[in-house]
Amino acid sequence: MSEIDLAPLKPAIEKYISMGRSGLLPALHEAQKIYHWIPEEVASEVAKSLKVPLADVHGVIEFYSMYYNKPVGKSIIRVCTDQACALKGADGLLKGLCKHYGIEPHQTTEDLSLTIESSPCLGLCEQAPVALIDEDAQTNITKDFREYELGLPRSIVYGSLRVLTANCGEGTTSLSKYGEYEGLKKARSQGRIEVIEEIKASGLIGRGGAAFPTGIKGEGAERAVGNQKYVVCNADESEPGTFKDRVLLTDDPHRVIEGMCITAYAVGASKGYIYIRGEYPYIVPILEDALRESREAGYLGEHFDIEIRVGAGAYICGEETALFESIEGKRGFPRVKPPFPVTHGLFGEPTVINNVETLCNIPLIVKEGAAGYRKIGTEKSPGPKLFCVSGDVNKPGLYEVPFGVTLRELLKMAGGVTGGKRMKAVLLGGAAGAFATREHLDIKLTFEDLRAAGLPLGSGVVMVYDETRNMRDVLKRLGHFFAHESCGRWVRSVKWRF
C-alpha cells in the first residue's frame, strides 16, 4: 500500500481542534472526504491534534456504520433494504446493481471506484425503494442502469390539516417566504416562565416517541442550575418507517429553527445543536443556509446560536443521551438515568432535547397560545400530528391531521390499499412498534386510545402490509435490524402483536 499523504488532512481538520474529543465526528467525517476510508495513519493524526486517545478514536470509527477502517470505493451506493423499501422491491434494486458491476453486496470493485452496500432505512419511505448515492455515482448509474430512476424526489405531503406542514411540499422555505419570527418576537416581549407556562397549558407531548410533556421538560431545564444551558434538536430520524422530520427540515427548516431560538429564551440556553443523522447529507446545505439567513436577520447569533452535526450511521444515537455522546465524540451508548438531560445532559449541563415534530409546534403554541392550539385534537391528545404512511398505499407520504382521526380515516385518505387488496396488517410507531389489524381501524389516533388498545403511536410510522405478504418474512426483517443496530447495548422490550 502506497504512503499516505497527510497534508491535505491538517487543514481539513484544522477548525476542530479547538473542539478537543467534541470535534472528533466531524474530523472524521472529514477524513473520510479526503480518504474515502480512514486509514491507520490518518486515525493516528485525528487523534494526536485533537489530544484523543487513539484507542478511543478506532472505538469511534468502528462503532459508526458509516465510518470505513478498510478501503472502499471513491463511490457508495447505499441501498436501503428495510420494510418498506422491501415492500417495493429493494432486494432486486440492490441484486440488480450488484449484478450489473459485477460484485456483490457490500463488496468493492477492483479499482476501488464503487461501492455496493444494503442499508438500514434511510428516512425515503413513502418514495420507496431508494438508494443513497454521492453525484458520482449517480451520474453513473443514470447513465447505465435506466430501470431506476435516482435522486432525491420532492416531498409528498397531504392531509386533512395543513398547520405545520404549511411550507411543506414546493421544496425549501427561504426566510423571505417564512417571514418573520413571530412566534419568538412575540415570547422575547414575555417573561420566560409566562413562556413555559404557556407551553404547559397547551398540552403539547413530546412527538419522538417517548411521549414527554414538552413543558415539563422545558421547566425542569429553566430552574436547573449549570455553567451552560442547551437546547438539541434530535434529527436522528432511524426508525424505519419514519420520514416526517426530514421533509420539515428540507422544506421549512425555519420553523425548526424558531422553535429551538424560543426553546433556548425560555429556558436560558445560548448554545444550540442540531444533530442529523448521516442518511441526511443532503439536508445539511440547507440548515446552513437556513442557519445564515437567520443569523444576517439578527435571530441567531448575539444570544443564542446553532450548530449542525453530523450522525455517522448509528440508530441508537435517536435514544437523547446516546445523542449526546456521540455530540462529545463518543460512542453513542445511552447513559444510565438518573440523572436527567434537564440537569446533567449534553457535556454534563442542563440540556433541553426535543425532535424536529416537536419543535416545529412550539412557534405555533406562542402564536396562537394554549387555548387557541387545544382547538386542534382531543383534550388529552391536543394538537396536530404528522403520520408517516408507507407501504402498501396507494398514496404513500406525509399526513398531517388533528389528533382523533381513526385509522380507517387516514387510510382512506392515503387512497386505501393498492391493487383493491384486503388489509392484513399495520406497523404502527416503528420497528419498536406493535401491529394493528383489522380489528383496529376504527380506533383514534391519539395517545389514549391507542395506549388502551396496547398499541404505540412512536414516531408517527403507518406502515401498510396487504393480504399476501409473508410477515414470517417482516418480522425476520425487523429482528435483523435490531440484532444489527442495538451494539448489544440497548437494553428495551419489542412486542410484535398480531
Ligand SMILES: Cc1cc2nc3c(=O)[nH]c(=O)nc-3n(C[C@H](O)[C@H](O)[C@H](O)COP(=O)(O)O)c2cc1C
Contents of the next structure:
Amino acid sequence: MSEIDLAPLKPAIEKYISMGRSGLLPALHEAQKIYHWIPEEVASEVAKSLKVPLADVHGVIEFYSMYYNKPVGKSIIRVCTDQACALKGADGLLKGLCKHYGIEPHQTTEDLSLTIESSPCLGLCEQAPVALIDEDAQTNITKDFREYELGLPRSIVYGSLRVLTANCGEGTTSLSKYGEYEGLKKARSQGRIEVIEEIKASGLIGRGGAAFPTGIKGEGAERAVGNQKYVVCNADESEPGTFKDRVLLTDDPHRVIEGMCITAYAVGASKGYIYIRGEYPYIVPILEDALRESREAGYLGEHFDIEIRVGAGAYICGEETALFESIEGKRGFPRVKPPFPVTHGLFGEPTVINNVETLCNIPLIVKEGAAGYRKIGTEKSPGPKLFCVSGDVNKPGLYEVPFGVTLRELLKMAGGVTGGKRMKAVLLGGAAGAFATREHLDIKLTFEDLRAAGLPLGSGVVMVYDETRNMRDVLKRLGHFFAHESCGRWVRSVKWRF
Ligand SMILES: Cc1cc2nc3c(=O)[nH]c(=O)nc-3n(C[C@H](O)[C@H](O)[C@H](O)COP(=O)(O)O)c2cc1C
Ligand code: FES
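Form predicted alone done; form predicted together with the named molecule now:
Next comes the full complex, and the chain you just saw is listed first.
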C-alpha cells in the first residue's frame, strides 16, 4: 500500500486542535474530504493532534456512516431507498445506476472513482426518488440519466397560511430581504423573564417530535446555574419523511438564527450550535453566509454567537442527548435522563435544544405577542404547523396550515391521491409513527386530536399510500431502517421474514 501523505491533513485540522475532543467530527470531515477515507495513519494523526485516544477515534469512525475506514470512491452517490422514494421507483434508480457503472450497491469502481450506496431518507421526500450526488459525479451522470433533474434541491411550498414559510419557495432570503431582527429588538427591550412568560403563554409546543412545551424548557434553562449556557438548534432532521427544516434553513436561515438569538437572550446563553445532518451539505454555505450577515449587522458576536456542526450520517443523533455527544466528539449514544438538558446538557451545562421549526416560531411570538400568536390554531395546539406531504399525492410538498385542518383537507390541498385512486393509509409522524386509514380522514391535525386517536404528530410527516400499495413491503422497509439505524446491537441480529 502506498504511503499516506499527511502534509495536507495538518493545516486542514489545525483550527480544531484547540477544541480538543469536540473538534473530532469536524477534523474527521476534513480527513474524509482529503483522502476520501480515513486510513490508520490519518486516524492516528487526528488522535494525536486532538489528544483523543486512538481507540475512541476508531469508535467514532465506525459509528457514523459518512466516515469510511476502507477505501471508497472519490465520489459517492447515495440513492435514497427509504419510504417515499421507494414508492417512486428508488430501487430501479439504484439498480440502473449500478448497472450503468458496472458495480453492485455498496461497491466501488475499480479505479476508485465512484461508490454507489443505498441511503436512508435524504430529507427530499417530496421530490422522490432522489440521490445525493457530488459535483464530480453529476457531470458524469448527466448524459445517461436525463430524465432526472440535477442540481441543488428546490423548495416546493404550499398551504393555506404563509407565516413561517413567508420567505420560502424562491431561493435563499438574504438579511436585506429578511429585514431587521424585529423580534430580537423587541425581546431585548423587555426583561428575560417577560420573554419566557410570553413564550409560555403562547402555548408553543416543540415541533421536533417529542411535543414538549417550549416555554417550560426555556424557564428551566433560565433558572439553571452553570458556567455557560447553550442554545442548540436541532437540524438533524433524519426522521424518514421529514423535510420541513431543510426548506426553512435553505430559504429563510435568518428566521432560525433570530429564534436562537431570542432564546439565548431569554435564558442567558452565550454560545449556540446549529447541528445539521451530514446529508444536507448544500445548506452549510447558506448558513455560513447568513451567520456572517448576522454578525456584520451586530445581532451575533458580542453576547451570543453560533457555530455550525455537521453530522456524519446517524439517525440517532437527532435525539437530543445523542446530538450533544456528537458535538462533544463522541459516538451518538443517547444519555440516560434525568438529568435533563436544561440543567445538564451540552458539555454538562444548562442547554436549550429546539427543533428548527420551533425556533422559527419564536420571533413571531415575540412580535405578535402570545395573544396574537394564539389567533392561529387551536386552544391546545396554537400556531402554524408545517406538514411534509409525500408519497402518492398529486402535489407533494411542504404545507403550512393552521393547527386544526383535517387530514382530508390537507390531502385535498395536496391534489388528492395520484391516478384518482383511493387512499389506503397515511404514515403520520415518521418512521416511528403510525398509520392513519380512511376512517381517520376527518381527524383534526392537532396534538390533542391525534393523541386521542392513538396517532402521533411526530415531526409532521404525512406520507400517503394508495390502495394498490403492499403494506408488507412498507413495514419491511421500516424494519430495515430501524435495524440499520439502531445504536444498539440486538436489532442487527434479527432476521426480517416477510
Ligand atoms: C430517535 C430520535 C430521533 C430524533 N430526531 C430528531 C430530529 O431529527 N430533529 C429534531 O428536531 N428532533 C428529533 N428528536 C427529538 C429531540 O430529542 C428533541 O426532543 C428535540 O430536538 C427538542 O426540540 P423541540 O422541543 O423544539 O421539539 C428525536 C428524538 C428521538 C428519540
Ligand atoms: S428522501 Fe427518500 S424517503 Fe425521504
